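Only one chain is given next, in structure tokens, and it is the form predicted alone.
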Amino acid sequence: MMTAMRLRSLGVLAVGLGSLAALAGLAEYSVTSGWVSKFVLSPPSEVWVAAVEIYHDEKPFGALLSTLGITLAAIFLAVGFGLPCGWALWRYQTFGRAYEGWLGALFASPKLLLYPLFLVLFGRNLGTLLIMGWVTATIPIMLKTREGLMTVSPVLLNVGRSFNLTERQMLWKIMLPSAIPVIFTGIRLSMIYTLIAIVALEFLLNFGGLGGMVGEMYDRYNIPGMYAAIVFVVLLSLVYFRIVQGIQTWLRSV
């Protein structure tokens, strides 16, 4: 069974990295032939240059690890914030069914419009990128909790209360084990929305990081570099859901 599992897994990274490979060559015969200028889209055996050139001359891994560093330390606030929350609108669920249409329409909006606002109170620091990162990763943590919560098995319930759990055990042993894969899906939202939001303030502030790099190779009028910045930003967003599925594997485990 596990070399069954262990073929499908390889079948499917092949899947992908087949998909990967025919799209790079549609772009790079779209752009050598001219069907598409090198102006909008760079071929990428010249992203794949710029990429190295980068490595050598601008030292990227600082930039990658700060983005990192903020948008990691965003999510823990939130995750740390959220929990509790999303746990506070499934108990009390007067207040769930009252708030939860705000904080959807909260997700659903452009978060980014409020960073002139943060710029003000806290200035061009990290401050404002971390509190920006936090705000968009606090919403779907709560949201997804409180599903999480919503949706355990009665049957799991009953089996508590037939071994008289208290309501703190209830909620430690059998609650959120069973929401954890809702709850890493808000997770896993609230990173990805966190990258983006990150990666544009830092971009727009021209202020370090993975979107300084983007904004600075576009400044310098470097169509490849560009491309292969924005490339470091999806290898780190990759890195992000490894670590994401490491740690809900290791809880399902425990």
The other form holds:
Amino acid sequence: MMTAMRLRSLGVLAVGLGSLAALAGLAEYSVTSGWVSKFVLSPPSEVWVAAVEIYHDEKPFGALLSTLGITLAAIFLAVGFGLPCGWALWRYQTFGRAYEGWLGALFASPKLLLYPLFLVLFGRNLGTLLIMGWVTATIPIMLKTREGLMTVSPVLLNVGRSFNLTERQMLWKIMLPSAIPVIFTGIRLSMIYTLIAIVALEFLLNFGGLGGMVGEMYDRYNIPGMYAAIVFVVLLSLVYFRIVQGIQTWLRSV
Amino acid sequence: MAGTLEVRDLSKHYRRDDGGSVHALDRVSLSVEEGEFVSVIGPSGCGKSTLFSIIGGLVGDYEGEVRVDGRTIRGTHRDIGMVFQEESTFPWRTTLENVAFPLEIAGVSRAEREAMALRFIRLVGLEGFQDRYPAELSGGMKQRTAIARALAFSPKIMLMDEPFGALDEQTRMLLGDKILQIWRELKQTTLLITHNITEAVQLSDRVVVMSFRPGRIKEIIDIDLPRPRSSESISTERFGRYVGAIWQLLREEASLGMIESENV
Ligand SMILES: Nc1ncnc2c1ncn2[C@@H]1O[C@H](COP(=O)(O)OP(=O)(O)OP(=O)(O)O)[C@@H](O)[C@H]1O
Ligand SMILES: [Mg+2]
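With the form predicted alone in hand, show me what the form predicted in complex with the partner chain looks like.
First the chain shown before, then all remaining chains and molecules of the complex.
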């Protein structure tokens, strides 16, 4: 059975990589055959060469680590703040109901446009990036924590009551574990939006990181280099999803 | 070990959102002696779950009283274990972790609680499945996990609300045998809620027949069949007579329920 499962996941991987290769081939062909201008799309072969170049000359790991570090820090702060806030929104229902709509609207609004304000408040430094990332990441975590706690099955709560659990035990042993999948949906959402916000800010402020790198390549008219830098951003977000998946699996075992 | 359960003049009105009220129970009195097995049977919506929840201390705001060993109780009670009508295992815990849950809450060390939980897992016939998650188990296995978990709480009184309500007939009868075997071994006072006549006769010392809303006790029938019983007792003639008698009592009640649900 194990081998059947392994075979199936290998199959999935093959299909994924296969379609990726097909897309790359299509892109390559559409540029070399002249359908699409080289200034719009770089053929993957050139992107690959540029990526190798960046790898040797530009030391992309610094940029990668910088973006990774800031995003992770922003999300950790957001979890530390958003979880208790989400709990409070659930625990004090009036507040929860009062704020839900506002928070939802805020979540949907492009907070990135506030960056000039944050620049004035905190200056052009890591702090601004961190705070913008944190603001972006906190809202979905708050909302999803509340939602997760609200939707715990009433019968599971009754099981807890039938075993005379204290309110604390109810929260830690039943409500939170039961809400974990929903909370992690929030964390994944916040990762997506935070990565976008931070890379965009790095780009706009020319403030290092992967966003800064994309901007530099663009300024130098190095289109394959720009695409290569974007590929690094995609790789980073892959790393991210792995990390979050790992944490969620690990949480299940404790 | 004691564990007598007594319910006196229990009445319950639910308030509805539209301002009206539902008269769910009307002066229900019954008692279950130490080590006795009693079933409550009645048509759908007659207040069986309400009775279960009041005895278990999950629903308040009622008239009358619930007594355990002669003492009036309010709210949940250490001596009462509950198995719910709905699917109630913790999906994030394995069978072993589910069953060990009440022991974990009681602060029993890991090694000790796992050993104890395994004993109950064996008792309900789930050995070999202790490391599976509920999603990997059938409905009957999940209910057995819930039963083992309630047993691990070591209550003197077991309350079960249609634990096999959602299962097919064959599984239900085999699980009935399992319940009888557990009950012989642990000798707990047991109150089983059911809407299945065969199940009630197969398992019980006495069967309490309830009327349609407001739920009243219509009759209490002693089941004088030799023990140990099993699902094979079903084919005897005496068994059939009990089933017939209870059906006679339930018939009009059930049809009242049907007429009402058709008029909604
Ligand atoms: N929380 C509640 N608020 C209002 N009415 C309720 C509530 N719980 C139950 N009722 C009503 O009380 C009556 C009895 O419900 P109960 O769940 O006790 O019946 P039951 O005999 O367990 O039914 P079933 O066989 O379907 O499980 C029903 O008419 C139900 O609609
Ligand atoms: Mg019910």
